[in-house]
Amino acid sequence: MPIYQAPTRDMKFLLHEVLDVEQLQKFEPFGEVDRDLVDAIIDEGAKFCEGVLAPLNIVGDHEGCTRHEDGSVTTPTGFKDAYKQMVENGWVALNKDPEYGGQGMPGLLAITVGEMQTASNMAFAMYPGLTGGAIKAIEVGGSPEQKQAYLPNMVSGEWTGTMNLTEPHCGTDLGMLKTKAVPNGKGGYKISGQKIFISAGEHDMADNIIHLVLARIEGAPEGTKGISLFIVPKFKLNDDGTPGERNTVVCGSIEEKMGIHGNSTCVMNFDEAEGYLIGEENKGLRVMFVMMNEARIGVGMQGLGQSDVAYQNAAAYAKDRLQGRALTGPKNEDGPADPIIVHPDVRRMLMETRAFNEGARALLYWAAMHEDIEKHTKDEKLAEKCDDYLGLLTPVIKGYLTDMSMRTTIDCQQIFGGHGFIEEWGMSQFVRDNRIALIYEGANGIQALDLVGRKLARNGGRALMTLNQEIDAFLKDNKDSESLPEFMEGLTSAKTKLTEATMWLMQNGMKDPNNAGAGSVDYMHMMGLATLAYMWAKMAVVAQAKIDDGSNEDFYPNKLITGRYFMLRMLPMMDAHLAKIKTGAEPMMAMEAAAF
């Protein structure tokens, strides 16, 4: 059976030594967030994920979910009990608003715990994960009455939530959706239509499921300008707020999927189901995008989680599996062969994965901290900077992190050789589960277009200019770091090349929009590489300072070794991406469509 051990040492290094999570104490909601509390949350979260969720991962993969004739769904063995433990231990409510029963912890801690949950059991973690997005949408767009009716039970985890966007004929192009809403004369609407790919659309773990549904009110404008958002509960609420009569929304089938079998991905049929408008008519996308942006950060986290658990298993296997001899002579002289970790190509795959994982974790946590600061600071300029960073980096976190995590997860499977292709070892599941992360919540090609077409130019390019200024200040502060030349030179080079790519796109994308489209994925990867280089430089400065102060913990030298690998072996991909961007659209658009 696959193993999972939460990377608590690395998490604490980032939170305490790199990001200084205790600085959040200056914001009124986080006054008690000290080192002891943070460490206790991480340690207890690790116990739950390692001891409860990880053993159920393979169970969920093998059993999947079962739909019954009445449309109800049973989750895999052990999921319901595990979810009950999660609710009782307060994990769902960790960072939620205390006004509705939440614990009010920073979102940064929720991301930390969420990484462990998704690494140990991605399919399971999606149930409470999507609820968080639904909660945020209702907080932003719901009326006071809607908030009081739904949020306390959703925050506690007694009820879960979904997002219903996709229809059989349209995915990303939501302007084509056909689900309709007709006023019922009682202040609500009759919602009719079909939604597909609805994660956690029906299950047996919660007393109610609160569906957030995009639909078009009769007579609304065509396209995205005529889309509204509705709350459609599985069970209508009684006058006292408890679940009552069954609504006419039902799971028509469970999708047969490549992975995440433990999550009930449903076709949902709405047959004049009773729904309630959130916010204004025809303004539903504004609220739904709040939920989608929350989900996109979560998907980047999912990619990291699968890459990390794959790495742990591959590293253990590489140290144990005997095959061949080291090129420099036997290392296991008393055995028939050496462990495969002696081979440079195995080391390449392990180092590539480790360097990505640790850099991605830093970027994810850094972004989460900026979100916490944005929510609670009274400094308007600081809030503006945080919002700029989150807007710029959300497509990068979703797109680049999942693109890379797919490659690293496959590399870890490759280390197992033929055993990686056999279900017994569990590596196939990590690959299969991870595959969806590149597709849902906006496929990665769409993320790249969003980055280049919208986020980069937003507010006259202010976000990237501000980030560049921050990097320049960091480099100035550390220009005398004689022991870290690879980090400072690598970051300087990455910033220069990203700037060159940005200028090329600005100049040539206006001449031919296809130039921007053709280079968008390469640009997203350049942004990912550059921001990871910044994270690695920040981590290297801290690690080197600890070594200089006399620390003899292996963690710090190993951090520098891993970071040097990233700078010397991975960051040079900036050159290849830049070269491809500069070819423009012509090489890929030259062939007539009929010739494909």
Contents of the next structure:
2 protein chains.
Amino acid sequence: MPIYQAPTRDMKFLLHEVLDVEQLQKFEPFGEVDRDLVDAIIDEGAKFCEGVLAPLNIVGDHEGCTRHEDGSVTTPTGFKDAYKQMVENGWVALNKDPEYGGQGMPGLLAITVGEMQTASNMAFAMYPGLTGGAIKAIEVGGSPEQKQAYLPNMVSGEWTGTMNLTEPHCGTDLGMLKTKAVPNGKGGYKISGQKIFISAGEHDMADNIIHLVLARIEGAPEGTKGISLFIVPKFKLNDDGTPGERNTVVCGSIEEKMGIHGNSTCVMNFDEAEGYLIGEENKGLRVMFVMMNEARIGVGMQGLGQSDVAYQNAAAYAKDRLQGRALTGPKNEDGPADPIIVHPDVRRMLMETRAFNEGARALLYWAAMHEDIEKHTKDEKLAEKCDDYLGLLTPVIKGYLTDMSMRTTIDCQQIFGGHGFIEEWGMSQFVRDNRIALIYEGANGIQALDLVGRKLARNGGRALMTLNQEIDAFLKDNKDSESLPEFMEGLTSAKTKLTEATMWLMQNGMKDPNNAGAGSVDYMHMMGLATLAYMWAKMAVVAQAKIDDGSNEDFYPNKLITGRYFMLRMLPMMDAHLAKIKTGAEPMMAMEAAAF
Amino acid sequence: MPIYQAPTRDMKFLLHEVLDVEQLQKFEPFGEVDRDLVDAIIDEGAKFCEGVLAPLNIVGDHEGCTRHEDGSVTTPTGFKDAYKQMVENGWVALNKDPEYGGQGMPGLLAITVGEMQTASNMAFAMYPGLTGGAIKAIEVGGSPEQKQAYLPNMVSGEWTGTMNLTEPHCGTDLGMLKTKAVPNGKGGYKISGQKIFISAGEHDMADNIIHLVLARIEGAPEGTKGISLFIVPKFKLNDDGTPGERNTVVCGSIEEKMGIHGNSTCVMNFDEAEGYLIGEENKGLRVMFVMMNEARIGVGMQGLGQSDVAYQNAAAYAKDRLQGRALTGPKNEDGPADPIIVHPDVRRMLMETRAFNEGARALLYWAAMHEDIEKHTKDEKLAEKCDDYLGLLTPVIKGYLTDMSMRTTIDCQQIFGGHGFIEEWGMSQFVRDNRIALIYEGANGIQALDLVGRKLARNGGRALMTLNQEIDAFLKDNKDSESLPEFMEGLTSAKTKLTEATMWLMQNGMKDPNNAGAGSVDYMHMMGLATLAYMWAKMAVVAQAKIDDGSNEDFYPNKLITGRYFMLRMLPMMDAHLAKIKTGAEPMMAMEAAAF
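With the form predicted alone in hand, show me what the form predicted in complex with a further copy of the same chain looks like.
And the full complex, kicking off with our chain again.
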């Protein structure tokens, strides 16, 4: 069975040594968030994920979810119990609003714990993950009464939530959606239509499921301007707030899919189901996008999680599996063969994955930290900077991290040879589960388009300019780091190339928007590489300082080795992406559509 | 259900216009191979694959193979009938030796038909594919009696074959294998041991299964020097040659695996099974490698096949699916949205796949043509050149083509958005089936090592020098192709960079073999890119000539458009690979193994 050990050392390194999580104490709700509390949460989170969630991962894949004739759905063996423990131990409420019973911890800590949950069992972690998104939408758009009615039980995790967007004929282009809402004369609406790909749409783990549903109120304008958001509870609430009468929303079938079998991906049929408008009529997408943006960061986290657990298993296998001899002569002379980790190409796949993982983790946590600061700072300039960074980096975290995790999980599977293809080893599952992360919450091509078409130019390109200034200041501060030349040179070069690509896209995208579209995914990867280079340079400075201070923990030199690998062996991709971007749209748009 | 339409136009372009298949007529066995015959075989092959094999592809994935308590295995619904048709129509015998009932067609034609078979149903095509390998081994190493006893029924396809190499503790490193052979006093051997991952190991489609088994004769030397090859038939032969008594080789279980569910991947248990030595004692690997080399080309073909069928479905979907509007304004004003093929990034994924497929097909067929020439020419110098090319390019065809097809099948799946993740659309299957191609017949990292560690330096580097001379001559011949500057410049630059990488590896690999190992996969990709660039330049010259001659078939300008895409948007990867190679082994070998 695959292993999972939460990377708590690396997590604590980032939270304490790189990001200084205690700086959040200056914000009133985080007054108690000191090093001991953070470490206790990380350690307890690790224990729960390693001991309870990880062993259920392969079970969930194997059994999947079962829909019964009445539309009810049973989750895989052990999921219900594990979810009960998760709720009872307060993991769902961790970073939620204390007003509704949450523990009010920083989002940064929720991301840290969330990474462990998704790495140990992605399909399982999606149930509380989607609840988080639904809570967010109600917080942003709901009335005080709606908040009071739904949030406490969702915050505790006793009720779960879903997002109902996609319909058979529309996913990316929500303007085409057809689900309709008709006022029911009692202040609510009758919702009718079919939604597909609804994660956690129906299951047996919670007393109620709160569906958030995009629909068009009868007579609303066409397109995206006529879409409203509704709460449709599985069980309508009694006057005392407890779940009562069953609503007419049912799971019509469960999709057979490539991965995340433990999560019930449902076709949901709404047959005049009772629903309640959130916020204003026809303004539903606005609320949905708030929730979606947070979800996108969560999807990037899923990619990292799968990449990390795949790495751990591949590294263990590479150290254990004896096969062949090192090119430089036997390393395990008494054994029948050397462990395959002696082979450079096995190392290449491991180092590539590790260098990506540690850089991606830094970027993810760094972004989460900015989100916490943005929410709580009274410094408007600082809040603006945080918001700029999040806007710019959300598509990169979603798109680049999951594109990369697809490659790394495949590489880690490759290390197992034939055994990687056999389901019992679990490596196939990491690849298959990870696969969805490139698709949902906006396919990665859409992320890239959001980046170059919207985020980059917003406020005259302020976000990237601010980030560049921050990097310049960092480079200036560390220009004397004689022991870290690869890091400072790598970062400088990455920044220069990213700037060149940005200029090219700005100039040529104006001439022909297809030029921007054609280079968008390459550009997203360049920004991913450049921001990871920045994270690596920051981490290297911290690690080097610890070494200079006399630390003899292997963690620090290994951090530098891993970072150097990133700088020397992964950053060269910048040139290839830049060259591709500069070819523009013509080579890919030249052929008539009919000829494909 | 997914579609498959054999790319017969492109196949005929390559066979007739680029490779001039009729040149093979000068070799005695191919006297009849004219254009009409070739086209008839292609068209009939297409009909069979599109009509019979393709519809069974998703059935095979869904049902898989079933092992019964007695060790017998049932293949998916329809497989047995389809196989019967395949045998009756003579497809298995197509390129086999007429001495044993084969039709004696060129291997090039078998590759062409094989591509259709594997594209329409990879799991199915593996049954006759493995038979081909087993035939090869008996042809190379078997006695006249063995050939007479086994080949006629294998050539017709009435009996199938397998390759039994891998054991639980060894795959790549066959020197460790433990299966033992003890003389039985009747001229044969008692074979005992366990083999795993045995494709087509047991099934219900043929009257007999001829297992080729690597085992160690009692008292043989340790390691690779003590391995012999045996024939172990499922049914021992009666005196009249018909299948008789059941041999003690049984399928112990079927592996649950990520893909190719329609092929029965078996654990095979040999319990003093009766076996017959092929060739000399302890020389089994030599024969096995002849067969393996041919199989490796076949695996590259599998990658191309999956990439092509994935492309066809993605292109059809991209033209059909309406979602969003073109960046340059609506292209389908009367519809609710534009087809997604208007989006540059969807185009990017399609063009990348198409440019790879057409280039890969050319390389594969070009190599197959050299194999036919090598086998039949009396010109020793020419035979040597063909053998050099095949040695050099076999690992590239296996490793580069399947690495790339992994990316392209994933990209094609991505075009389907959420639907790509749902099994009923079939895109997941192409990805999952393709996944094994990077692993079996020598994992891709092993291919890369074979290339840089063995093939490149063989005979003083003669193979690559000869190929470079051929490219130089081609460039000289076409230096006036003013209409094709991207092609000639791209090829020139690719050749220069490949040479630079080769020099670096030669020099630095001698200092430290890990330098060669560390750059091996990057180098394999460089050679893949460079040889595809050569193929594209060749194809472009032919296409341009047809246009200049007044052809108004769209096929030719589209060929140029696709090739230009390859040159402009895919060749830039050469620089990234070169830069990575030049960093050497140090960054990836620096960390202690225990720290992973």
